[in-house]
Every structure is written in structure tokens, then in C-alpha cells.
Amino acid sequence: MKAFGYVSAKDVAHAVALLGEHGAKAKILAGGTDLLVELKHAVHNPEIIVDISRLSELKTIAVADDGLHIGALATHGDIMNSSIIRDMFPAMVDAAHSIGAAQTRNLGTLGGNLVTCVPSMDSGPALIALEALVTVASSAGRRQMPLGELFVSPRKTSLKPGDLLVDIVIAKQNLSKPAAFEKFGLRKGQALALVNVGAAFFIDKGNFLCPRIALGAVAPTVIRAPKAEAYLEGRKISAEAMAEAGRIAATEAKPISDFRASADYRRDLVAVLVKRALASAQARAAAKQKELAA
């Protein structure tokens, strides 16, 4: 590892003045939880690493006239402690329970984990299928896209250098989607995704209403399976459609066999999660409807 400066951001502006200095040349620091990791192994060494864990305008989780916002430096244990979070969006809370250990829950952040962009990521299903947006600054401003224009390729984003994430919006329309998050690992727990997937979908007069669902760790990047979403848009919910619109998101799928499982198995297991995902979606709409008759 070769040395490198180092500077401790006193604010957003602050950062992304200095990222706009270093623009390629320098790193971010967040909760650590990667960064560490690459340093040890990386060809190219940063010239300058900008400390960005101490701003707690990043970390806040609040609902605005917009929609959910979510600071890309809330932990994993913030978004699973957020009684806002879990009120509004469990799955959210699932997909955080399910990375790493307690300790890599406590410092990692959910924006750290969706810059990483790895194939496995588990933030990631259940905000696509929430369509969620992500707001990016830079020295050129602020500006908005949907998570899905984020991911590029494995560890590839489409940020350029001078950028940085800074918060997570799920939009107002969304706020009262059921959804839910389904994986699929080699153990119950710090295991990485054979297969994730995020559903949502609203529910009118017993039909699938803009139903969305995502999928982890059988392409590059997350993915969505349009052709299932629209198998299922209309039509009566039930279990028989739901393991269909698994078997149709199976066939969306472009999973590689390697040394943890074959393709084939991947496939079938996108086809199970799929379903199951749909179906918890529903009980938690079921269940969420009730609360709210009591």
C-alpha cells in the first residue's frame, strides 16, 4: 500500500469541492467496510482519501413532500432501527438484516453498498423494485435518476469522478407499496446472495397493479424482469399466477455457473424467491390492511 493524503470533510460542499480536485485520484471513505479492503489489493492507489463518515446530513431518514429520503451514509443497524423504515418498508429491513455481521451492519453504509455495485449487493433488489431514485452532487450541482442508471457493470457505476451519492428517494407515489425481499445463500447468515429478489406491487380490487420486480446475482448488475411484471399487470392475484410470473422472471434471468452454483440452479431458484416474494408482498398488504381497519 502506498501512502496517501488524507482529509476529514466538514461538509457536503466541502467534499465535493475536494473530489472535484482530485477528481480520479481520490477515494471515498464511509463506513470503510470495502474501501479497507481494496486498498490492500488495489493496483492503483489513491493520492488522497476523503473522509465523508462524519457528516450527519448524509445519515438522516426522513420523509420530505417528495418521498423517503434516505442519506447514503445510514448504516445497514440505522435502516434496520428506523421506525419509519420499518413501518413503511420491512423488505428494506430484511435485505439490511441479511448483510454481513453485526459488525458490517453498523459501519456499512447503504450508500457504500450501492456503489460497490456487485452482482450480489442486497440493498439493492428491494429499492429497485421501488423504483427508488438516487440524487448524486457534484461541482456542477445536484441532479436525480433512477437507481437502475447507477449500475454500469460488476463494481462499475456510472458516477464519474467529483461525484458523490448523497441520498436515496423513495418517491411519494411508492410510499405505501407492499414489497418484499427474498435470498437465497449457501448458509443462514454473512453469506453472499445465490439469488436475491425484490417485489412490489399495489393491489386493486384483487389485481396486480404495477407490480415490479428485481433480481440479484444473476446478471452483471440488479436487473429487472419486465417481461413477468407485465405477465402479472391486470391480472387476479393468485398463487398459480405468481409461480408463473416466477417461472417468466427465471427465463429474464442471465445467471453464469460458478464454483457456488450452476446457472440451471440459479434459474430454478429465481423462479421459487420470485414467488415467494410476491406472496409475502401480499401478506404484508393483507396484514397492513387489517392494522389500519382495527
Second form
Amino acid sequence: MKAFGYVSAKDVAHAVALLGEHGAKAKILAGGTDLLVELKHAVHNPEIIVDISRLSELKTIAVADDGLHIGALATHGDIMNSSIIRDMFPAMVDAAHSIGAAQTRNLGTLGGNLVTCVPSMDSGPALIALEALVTVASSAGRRQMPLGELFVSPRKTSLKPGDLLVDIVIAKQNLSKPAAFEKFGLRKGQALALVNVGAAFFIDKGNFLCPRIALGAVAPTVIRAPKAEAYLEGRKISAEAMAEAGRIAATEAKPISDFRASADYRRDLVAVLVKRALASAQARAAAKQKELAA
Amino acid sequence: MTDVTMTINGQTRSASVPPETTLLQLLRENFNLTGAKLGCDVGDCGACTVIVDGQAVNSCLMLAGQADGRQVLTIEGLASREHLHPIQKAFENSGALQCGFCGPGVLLSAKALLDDNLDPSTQEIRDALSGNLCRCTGYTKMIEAVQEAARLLREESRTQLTHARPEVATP
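Starting from the form predicted on its own, produce the coordinates for the form predicted in complex with the partner chain.
First the chain shown before, then all remaining chains and molecules of the complex.
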């Protein structure tokens, strides 16, 4: 790695001040599992590293009046082990578990996974399906926006130098929405997604209500599948409808061919994984209902 | 330079290193703890695995500065002068290592798992070792060794419990 300066931020205010002062010359170190690789390959050559990995205030996972807050520095391991997330958002536990291996999950953070902004990020689809919001701090104050607006293109977010992603919020009204995450990689461990999918919907008298489908690794960023969602809206829940939604979503995907898989194969995977994610969200809803009835 | 002080294998160690020094470099080059290996250097192979504050991490992906003030366990801290650690004993008994390059990382991943869970399923063992690549063994004997280590550690904890209860009469 090329030489750089290093400051360990004392709190969020300190981190924001440092980022404001150094602007584009600074890089933020959260978990480091992506950043250190990029520094070693000289993808970035920052003058200074602002280490935020000790900011415990950004590791909190808690429910507030407006919904579920996941601190940007919660590691994938923290998410897997959080009783709150296991209970309220099990799709996110599945997504976190599918990332890398134990060593990467112990260091890598949710915020880092989102701002690295690779198309195959496993944290994205379930959060997009639940219409997550993100909070960004800067010297100008805090602002909140839909997670989808963070993603611009591969490895490019809408964050400006000086911005710091501080937390991820699932709005209260979406917390009871059954959701699921499905991924297909070439191996069971340490594999990037060929395709990953998030799906969520309310159940209204046996019909799909507000269905949301998010597709990863098949477009420059995580995308929604609006045609498949429109097809499902108000429709009676059935295996056939789920399969058809999968087929429609496959036409909305814009995958590339690379050494991992061809575009055609990825489109086929979209159809299968959307169907599975919808079925898995439904099974989750049924299990929850049974639990409440018991 | 970044000044770091951390507890490594129970001992307080300090160094002053350039900020771009990884924990792996610090361990190997400053403290001569060469058990953790430099393999891929990008967090894929797990040969550099150490335990920091109870969690297995790739020391090639952690800056020395990030480990400041933390507890680090390397493979050098596993055995005592008198005894191999039960995980090492189990790996020896099972013939679970061949060339051994991946060994320190595999053993520490197994330790992080067993510290948390003394009765892991095969799937849980596979999951815990999935960040450690081995080109010799095919993993089967490693998984058996971790199961054997879990048995040894369960026995050890039962024995300790028995010894801790004075009302249990010795025959």
C-alpha cells in the first residue's frame, strides 16, 4: 500500500469535521474489507484515512418511533446475531449470512457494503424491497433519502466528499411486511451473487398488497422490477402468480455476461429466485401468524 | 507513524509503524509472530486469520491502527509449553493437516467457532471454515477434527464442572 495519513475518529462529529476538512483527499475506513483491497491495488490513493471503525454510536441496532435503525457500522456478523433483526427482519439475516465468510462478516459493515456499491452487493435487495431509507451526515447537517437514491452506477454512489452514511432505517409501516432474500452463487461460501433477489409484500385477504421485488447483480445497481410488482398487485397469492412474476422480472433484468455466468443464465436465475423469494416471504408470513396464534 | 499497543497472546506489545501497515505485517515483521501467513493478501484464503476481541478476522485486511487497544490471539498463543490445545491435539490425531500452510488460520477459525458453540453441526463447521482455503486435504478430515476437538472440549468443561463441585465425592 502507498503511504497515507491516518486518523481514528473520536465520534461522529469528529469524523464529519475531518471529512469536511479533507474532502476528496480522504477515504473512510469502516470495516476495511473492501477498502484495504482497493488500497493495495491502488484503486484509491487517499492522502488520509479517516478510521471510523471505533464509533460505537454507529453500531447500534434499535427500534425507534419511526422504525428500525441499523447503524452503518453494524457488521454483517452483528446483523446475523441481533435478536431484533432475527425477529423483525429475518431476510436481512439471510442476506448478511450470505456475504463472504466469517472473517469478512466480522469486519465488514452494512454501510460499507452499501457505499462500495457493487451491483452484486448482498445487503441491497432485501433493504430495497422494504424501501429502506439512509441517513447521511455532513458538515451541512443530516439528511435522509431512499436507499435507491444512494446507488448511481457500479462503485459510484450519490454521496459527495465529506458525506458520511450513518444509518439505515426501515420505516415502521414496513416492519411487519413479510420479506425474503434469495441468492445464487457458484459456491456456498465466499461467492459473489450471480443473482440475488429481495421480495416483500403484505397479504390482504389472500391477495398481494404493495409487492416489492428487488434484483441484484443483473443491472448497474440493485433495481426494482416494477412490471412484476404491477402484475402481482391485488392478485390472488398462488404459486402460478409467483412463477409468472419471476418470468416478468426476468424481462426487466439487464444482466451482463462475464466469466461467472452468461446474461441468459442470469435471466433464468432471476425467474427462479424471484419465485423462491416470494414463496419464502409467504412461508415466513404463515409461520409468523402461527406463532402469534399460539 | 501510528503508535499501537495491544495484548497479543496475553502479553502487552507496542510498536510504532507506518499507518499503511496491516495487522498481519505488524505481527510477522515487528513481533516475529510468523504463524499467521501471507497468502492471497485480499481476504480470500484465510491463511492470515487471527482472533481479535474474540472474533476471527483476516489480519491482512485490518490496519495495525485498527487493532490498537484490542486483544489479539495468534496460533502462537494456542498451545502452552506443556500441552497442545485440544483443537491442535484433535487435528494431530485426525491427520487433518498436510502441508500446514493453512493450518494456523483453520485452527483459529475453529477456535472462534468452538468458543461460541461447543456442539456445532457439520454445517456450522463448514460455515465457520468457509473462509479458509486448503489445497491439500479436501477438508473432510478437518471437519472431523473440529468435531473431535468439540468432544474433547466438552469433556474438559464437564471435568472442570465436576472438580468445581466439592460435594461430589471422589471414589
